[in-house]
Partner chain sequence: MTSKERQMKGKKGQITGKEWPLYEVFIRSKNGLAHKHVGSVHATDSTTALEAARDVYTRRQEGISLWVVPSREITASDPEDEGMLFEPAKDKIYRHPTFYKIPKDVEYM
Amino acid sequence: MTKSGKPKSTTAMTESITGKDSPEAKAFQKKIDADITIEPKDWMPEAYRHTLIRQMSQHAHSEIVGMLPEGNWIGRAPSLRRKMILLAKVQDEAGHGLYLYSATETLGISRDQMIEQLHSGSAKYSSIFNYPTLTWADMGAIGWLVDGAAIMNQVPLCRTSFGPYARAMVRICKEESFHQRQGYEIMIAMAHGSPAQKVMAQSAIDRWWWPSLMMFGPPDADSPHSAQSLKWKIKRTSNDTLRQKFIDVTVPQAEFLGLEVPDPDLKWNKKRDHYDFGEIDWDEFYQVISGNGPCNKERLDARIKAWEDGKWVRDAALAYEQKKQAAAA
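What is the structure of this single chain, taken in the form predicted alone?
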């Protein structure tokens, strides 16, 4: 890590691990270029495997940690209908984590190893989940903005080059679209409700707008993994392109709600046919992913406690399986 908290470039390391001039590496890249899906038993460069493990485990961790800020509101949702919808959403996110952990295990890493990396801080999860949810309007903003950004990021992953990842993403994206609509419905109700509710809705977008833009990752020029991930077609679209697309789609939705996007530099650029927008505070982004966000410690402590509290269940399941195998033998 650099002094600013930014990760160092991994280009030299990637080239040395890949053996990019070997016959196997050349044949592998030809398959990628031809859009032939890579499966777990296929030959792959170690750097490709390592990159997938990093990205997929981070994605899985994000789904599981992402349950925490929303789970906190299930008992405080304003109606039974809202409770049922939020409960279903949190349950979906648990399933997403399961699909992604299972897909990552096909690369030769165990679930226990991934969990240990999360708990030790060596593996990351999305910075967005280190912010607090202060009001019910935040449940709307998370569904609309955070899940909206997730969909923008994840739909291209349905065509990622690694088969198990791509197949998991098909179902995940379908369920994420439900989550985004659920959030926007809450925002409609709040924005068109009482004056106090509209103030809550505006306050929520003020808090979540910029962290949502950070979800796409650092600018392309500063992203240490993007170029190689695009070459390998792990990623299909660059960070900046996805961020711009999200802004272009989301600003009209905010206008429909009668809410103001908290960016004084936001304006439509006719020449570019896109919105221009203000500078993102990347120092904040790197501080949060380095562990210094408002809720980093709280989120990790909750995950570690849940893991430790569930040890007896894992031990019982293992003992039962061993007993069954012994009886069969």
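Switching conditions: you have the form predicted alone, so give me the form predicted together with the partner chain.
One chain, no partners, no other molecules: that is all that follows.
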């Protein structure tokens, strides 16, 4: 870390790789192995810092961009009750983004830098938010499947090795449970509603099932950062393990709704005590991640527009403060 607290770039990465056996690095790994949480002022390898900045800012961006597909339906919610709930949920996503940005700032990157990285495309966000929300049933499917998958991912992160991240995740997980339940409640209403509503509910699971499975990331064998992240306990459980767990708990929930999971190969495997499932279209995943999903451009354009349209407010607030200070001096 430089004196100003700013992370160094590639040179520092190389240093930390060659310095793997330095006394600091050894002591650091020992702390991790003993489940001692790392706090912002503690020594850490530059690569650990970089990995966290990448993962945490990506997580924050996902919460912020994640407001867009659902925001799309606030004005068209079918009742005042549903509208209040959806509004509260989208508010929560904004809050979660802010918890995570502030936790990431403890690593020496500024808020503006992170936002710049999102807008320039150098930082990613969860590929799931690049899919469109076509009907009200999608609000149900997102809450149930997308938030369900997010919870599955996030619960182990409450024990991640970096203190500010772990504490942010504890808050987030506590708040997230309502998101999934309100989604499932919508699914119950639609699946048990009119034939037309049931068709909508089925179409929603058809479109959201596979992208939800992709939320856990590439298979362990193809996940470039997984092994090191597990060693550093940034990650606590592997992608494939979490994906399997999600499928195992979610399939019975779909059965309860009387809806079909769109996977002809899905079958309970008694021997494994898990569901077997069909092959995931990873080509689609990489296409969407690299900018070719159905809504990538729309999502980024919306974020950039919001940022640019808000510029006069940020400038005015600063100018007002400067004026007050000048008057006081």
